[in-house]
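The data below hold one chain only, encoded as structure tokens and taken in the form predicted on its own.
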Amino acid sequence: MTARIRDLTDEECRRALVLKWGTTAAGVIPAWVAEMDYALAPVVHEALARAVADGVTGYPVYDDQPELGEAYAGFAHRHFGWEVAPHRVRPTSDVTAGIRVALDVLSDPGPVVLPVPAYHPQLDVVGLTGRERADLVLDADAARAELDLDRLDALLAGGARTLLLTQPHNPWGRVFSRAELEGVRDVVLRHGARVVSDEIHAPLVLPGAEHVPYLSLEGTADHAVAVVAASKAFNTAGLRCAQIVTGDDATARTLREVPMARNDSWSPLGEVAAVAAYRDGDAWLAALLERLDGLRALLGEQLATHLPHVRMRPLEATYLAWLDVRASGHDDPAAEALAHGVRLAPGHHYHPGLAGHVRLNLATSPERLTEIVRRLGAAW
């Protein structure tokens, strides 16, 4: 199944991924931002050369997007199991935009906690939205990322109304168990406050675990959405388009009534691609998911045998290792990498003042992957 996974050569990687290679220096591997050095799957790439040959390069339709949403909502229903009603599915341009309109226009004011460490744009998202950002900070000697819903409790008794979830999250590459996000629902409702679920990452988990959307619990549709898209488990992060999902009809006419100058700039390049995706994607996502799955095998046996001091998170979602370096004696594992020819992302990137983390990505050829290890284990 994974000869359906098509690795591009370092010279196709340079013309088509034009931040994660295009900005590294020749000769570095490149295993920061969350791009995969893969072609398109098949059935994204005929859909969008049918589109470009028809000249679909204008305005998207501000209005409601019933193929999108229908599309969304029977990939919801055969990954996840979730029934999404097609017409509460609303485009963005991307999921930190469609975080930023939900804080904007469902929270109410106060702090929005955010467990961290967190993707790095959500560091600076809340504070776009004229809010503090609380910590829930993860025990970075935790074997696993675990929420501590005491102190998200206390932290919402303290004033605190919305809270920006991430599952699967990222960096640690957790998926939060159906009890764990049950305790989540308990402790908002307890507060009455709100939930913005983070869950572009849903596609990518990994055999062992399976993803729960918040929305799909019993008690979460009118205290939260989800934001979506088909852009990281596809490749298609520039072509703008992800989507805010609600759950009940009176959130979804209040996103629908939000002004064009609030949420527009989404592509309608980027709606047929999701459309592609989500309708007929499966086999190709299916394919993608046992490659990565024999990478994370592939990535631990590497760093069992070359860098045995240095602990690999438990990868349960997406193709990104959290990596904790410290045994090393290095506080920017990530300068020494590149000092060595591996880009990564450096820990403190996602926790400010973190040290002695990376974030790895492992979404490329098992030979790079391999090399960047060996490289690694030259660099710690």
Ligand SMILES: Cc1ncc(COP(=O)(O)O)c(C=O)c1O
Contents of the next structure:
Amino acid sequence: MTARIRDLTDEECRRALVLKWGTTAAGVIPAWVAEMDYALAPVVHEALARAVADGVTGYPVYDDQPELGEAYAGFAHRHFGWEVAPHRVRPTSDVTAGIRVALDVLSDPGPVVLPVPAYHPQLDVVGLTGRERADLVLDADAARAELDLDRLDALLAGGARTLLLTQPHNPWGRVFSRAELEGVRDVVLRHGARVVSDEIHAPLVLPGAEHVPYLSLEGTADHAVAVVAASKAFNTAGLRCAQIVTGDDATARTLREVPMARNDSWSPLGEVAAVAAYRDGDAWLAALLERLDGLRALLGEQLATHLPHVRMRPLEATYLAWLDVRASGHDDPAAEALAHGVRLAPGHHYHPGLAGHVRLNLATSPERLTEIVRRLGAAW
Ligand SMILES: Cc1ncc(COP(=O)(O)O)c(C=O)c1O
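Just the form predicted on its own so far, so send over the form predicted together with the ligand.
The next block holds the full complex; its first chain is the one shown before.
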């Protein structure tokens, strides 16, 4: 049977997505937090239903997770051509916790370079580890969202010790090319710095782009970790199981020795969902990417028709479009949108002080997306 994406009705959305829909006023269409208005992938649903029926609600196994390691290694091989040693896949509660642990345990104490705009908890997670943030700011007027390697070089020369890379990038929408990532690697190597690569959006690379795992590049194994998860692509963020992938055994050992109290342990149900998604979710994921590709095109057409002065950064991955609305003259276009019945994520959450930008989540039905843009046309 071919997999298909089932749209949830408004009523189902309100029951399922307790944050995205449950905290949004009736009549307002939520297009903010990164969750999708779709039914769970049947393979994930069935695995979870079985696990709940079996009562798998206790502690996870803390030492080894061979099934999860094998499942992720298989996924990485099939989707990215990346060979991962299963024993180097270590669960953690979520991606943000994985980043915090990686910084805490593996990085020198110096500042952390963060490309900004950034997924907003990343703005805070650096400080929680007692480190300063060194922002690598994207010029809002730049034709293409690129990492400024000269600036990265200067920040590392100035004492920063780690780069917190997000790729594919939220909210830039970029999938960095092999050449760009090799450029990053060369700068990092020159300064003996580390990389934490948040690759949560890697399964969501859209047609036309290709994800290159940072750790798949030569010369990165001993200075980088990747923090990955099935949760963004399979709508399971609440189940709490991300993974830290290491490139060498020494780093894997260091992470394994982290006391539980620091690591925020993961949920066994999250592990069940991740194994099912990685091992059996390819057909559903392919259907999802086809759907998102269509919505990306629809959003482009609708914006061109109703809001030609709004600039959307090319969306190479994710379902999160970054819109520059400055030409409409509104400093806080998300507030205007809300007043017209659409809840967006304000751009200044991702880049404090940045005016005139929003992030729009397009992972909904074509009908809702069309209505969203119609309302935004009235708002802006
Ligand atoms: C780049 C990025 N990292 C991490 C997360 C959150 O992951 P988690 O809920 O596992 O901490 C998100 C959520 O949208 C994200 O966009």
